[in-house]
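A single chain, nothing else alongside it, follows as structure tokens in the form predicted on its own.
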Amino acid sequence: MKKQITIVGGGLAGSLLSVYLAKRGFKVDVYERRPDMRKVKISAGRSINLALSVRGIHALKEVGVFDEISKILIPMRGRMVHPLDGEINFQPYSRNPEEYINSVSRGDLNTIMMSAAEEFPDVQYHFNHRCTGMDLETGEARFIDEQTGQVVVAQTQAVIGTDGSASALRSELLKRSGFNYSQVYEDYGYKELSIPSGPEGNFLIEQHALHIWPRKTYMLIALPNMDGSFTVTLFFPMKGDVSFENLDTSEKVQQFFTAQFPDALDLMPGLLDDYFGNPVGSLMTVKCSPWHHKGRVLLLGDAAHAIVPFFGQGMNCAFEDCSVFAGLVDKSGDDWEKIFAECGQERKENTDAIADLAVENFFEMRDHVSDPRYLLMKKIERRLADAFPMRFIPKYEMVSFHRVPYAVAMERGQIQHQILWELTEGIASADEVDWAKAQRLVPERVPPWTWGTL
């Protein structure tokens, strides 16, 4: 009899788990909330296009499903920065042409996982049942069919629970003594607006690249989509005098993206209807832990590590648990209580940091990417990565283009953002570095990258 696995939550990385575990020979039944996608079209308004990198890549061509995947794939090899005095500039990702990070629509990406999963026979999902709880004990996961009204309990070897961030598996875990939980709202909430392509399905504004209208308190940010059109996200305050609430009429958000975004605003037909239309989303990290229960339940994604967007880590973090999940799984067999404690261990530390990253990339986003000293600080960082190839790895590139983990991603680029901010103290140009200094300090502090050839 095959062992028997139950995933909660058919998302991202729930499809991309069972291909994991189909692979290794496990019975996979996937439980879904929502719909099937394929078949009923779900709602827009609360999708943020996802940026795929390496981290995300690598998993995916450890199941095979890559090639199909890059068939939807537009490179973003840069930020282009339109700000609002000034002219737009484009602020490359790296320094390598080959290195850069992927638009790809979540929904499309989330139908080829789904049928990936759907063509080994011993995966099956299990649509429109919601999980109302899991006997910690016993291991029975308890579902409700809500076309049917028919409670389903699962009997399986271990549930593992990719069901986001208001994980019905986690508030089973938070009812436990000794799980640690944090969940922190921000002040800012988002809103999907749109881009359409142009007369002939071209796109209006550069196709490569992920354009941002950086605002100081608030931002606006575009990606591209295959079909010419750019999904739009206007990030802005929750409360207060310039935000959602304060936002509200039709007058008002003309006015307002009149004299904050009079360039996009061209290009967007459809705001009012987009603006009103759609919801307001709400940004939130969530951290906990342990991840997991014995061997009975263990949390992976979201539903572990919620973070923000800023960095474009969220689905590439969740799809590289499902990757060291599976490299224990072919260590360990199918020892769930050891697996699932080593899994925690191995990424708390790491989703901690990219947690944090993700946060304070939205300041560098918002406040700094038209910042003088910024600007300034990126011309030497590139300079001192020519210089030290080995050694002085710019923090943008160790957590998109490497899998290095990102608690040394962290500390590392602390490093040498103090290194950089040293040398950009009191002078206007590249050309009045303490070069000298610079090659005393990069040596002393930071250490030599030992995590494969660049």
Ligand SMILES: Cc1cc2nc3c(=O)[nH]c(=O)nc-3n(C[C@H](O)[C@H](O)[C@H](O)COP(=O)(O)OP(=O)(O)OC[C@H]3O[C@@H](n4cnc5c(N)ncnc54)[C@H](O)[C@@H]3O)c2cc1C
Contents of the next structure:
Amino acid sequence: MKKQITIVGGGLAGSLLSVYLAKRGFKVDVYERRPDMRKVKISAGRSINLALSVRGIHALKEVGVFDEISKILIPMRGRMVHPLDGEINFQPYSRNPEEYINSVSRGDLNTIMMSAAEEFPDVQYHFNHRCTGMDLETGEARFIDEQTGQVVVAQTQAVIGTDGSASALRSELLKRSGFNYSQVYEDYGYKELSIPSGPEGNFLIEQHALHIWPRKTYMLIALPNMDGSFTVTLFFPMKGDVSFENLDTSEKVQQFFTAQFPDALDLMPGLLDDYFGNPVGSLMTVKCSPWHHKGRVLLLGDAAHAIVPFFGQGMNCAFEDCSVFAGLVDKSGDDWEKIFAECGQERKENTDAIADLAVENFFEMRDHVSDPRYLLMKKIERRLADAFPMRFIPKYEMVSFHRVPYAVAMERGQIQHQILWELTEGIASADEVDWAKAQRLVPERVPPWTWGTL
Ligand SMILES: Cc1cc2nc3c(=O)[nH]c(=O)nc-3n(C[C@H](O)[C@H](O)[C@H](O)COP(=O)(O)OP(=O)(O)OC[C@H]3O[C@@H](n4cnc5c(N)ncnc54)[C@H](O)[C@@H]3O)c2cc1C
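Starting from the form predicted on its own above, please write out the structure of the form predicted together with the ligand.
Every component of the complex follows; first up is the chain already shown.
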């Protein structure tokens, strides 16, 4: 008889995981709170589009759905920075033109993965089924059928919770002693706005870039969509003088955008409708451990580690979880207790690292990208990367274009940052850099790169 697994949450990670498991011969039941988004038009939830990079792509290739997904990707080769004063400037993400991130529709991605999963007769989705809890001793997971109100109980060998940042299964683990948990809300929230396509369905600003309007304590970003439009996100303080709380009339919004984002405003005829029609989303970091209880339940994806979106890695990291998990299944079959414990051990320090890197990157995006010292450091960073290709890999490249563990990327990034800081102390241009010092510091402090590429 086939071994049966229950997955709670058929979002991005849950759908991918169901394909990994079906390919390994498991019978998989996926319980998803929402209706089937292929039949009912629903908001796919947070952020309409996402940046997909190498870690996510690797997992999608492993399960064989990347070819299909590659058709809906828009490469973004760098940041297009829109300062308030001064020229718009393009900052490439990598020195290598083959390295870029991709804008993808969350809904389309989820839909393709659900359909890929359902091609396996052993994968069954149960839509409109909301998990209400689980008996950690018996392994029974409980659901409410949102359409009929009926209670449904699933009893399988193991349950995997990919039910997102407000995970019901995590709440179950939280009731147990010995479960460590932290949840930190940012003082910032976000709101989605939009730039429509031009009259011919054309892009009104550069298509192959992630646009940023950095304004020190807040920022606007825009990612391209396949139909020529852009999804724009305002990251903004929740409270205070300049905040969502205060920007509460059409006049104030209009005035604020006229003063702060004049070039974006010209492209946003529906600004006021979007602003007052769309909710303010909150941003938080969740860390917890252990991610499992015995061999009965394991959390993966946002359920185990919700992070802020500023490195564009939440989904990529969730997909990497699934890839690591599948590797452990290949090694240990269905010894769930062993696999669940090893999975948490292998991932935890890395997911903690990307959580911290993501918070750090907020400062970089909203503030530093226009700062002269930052720009000088970036210039020198590129030169050092060219001079030491097997040693000095810029942090952004390590995170987005390599699969080096996040914790290693963070550690190497800190060492490299310190070198750049020391080399730029008291100087104004790259010509003034003490290159002899650079030649000495890099091999002295940065270990050789042994992680290869894709
Ligand atoms: C504004 C914003 C921008 C982002 N941008 C990026 C980006 O550019 N790149 C990137 O990699 N990441 C990005 N992220 C992060 C990314 O969205 C998440 O990391 C990713 O969605 C995690 O996938 P998941 O499957 O773990 O959770 P989710 O995608 O949240 O899926 C959880 C699923 O579980 C279901 N569910 C919830 N509760 C229950 C329940 N009780 N019972 C049954 N089902 C349930 C939900 O309906 C959902 O389908 C962004 C996030 C935000 C908020």
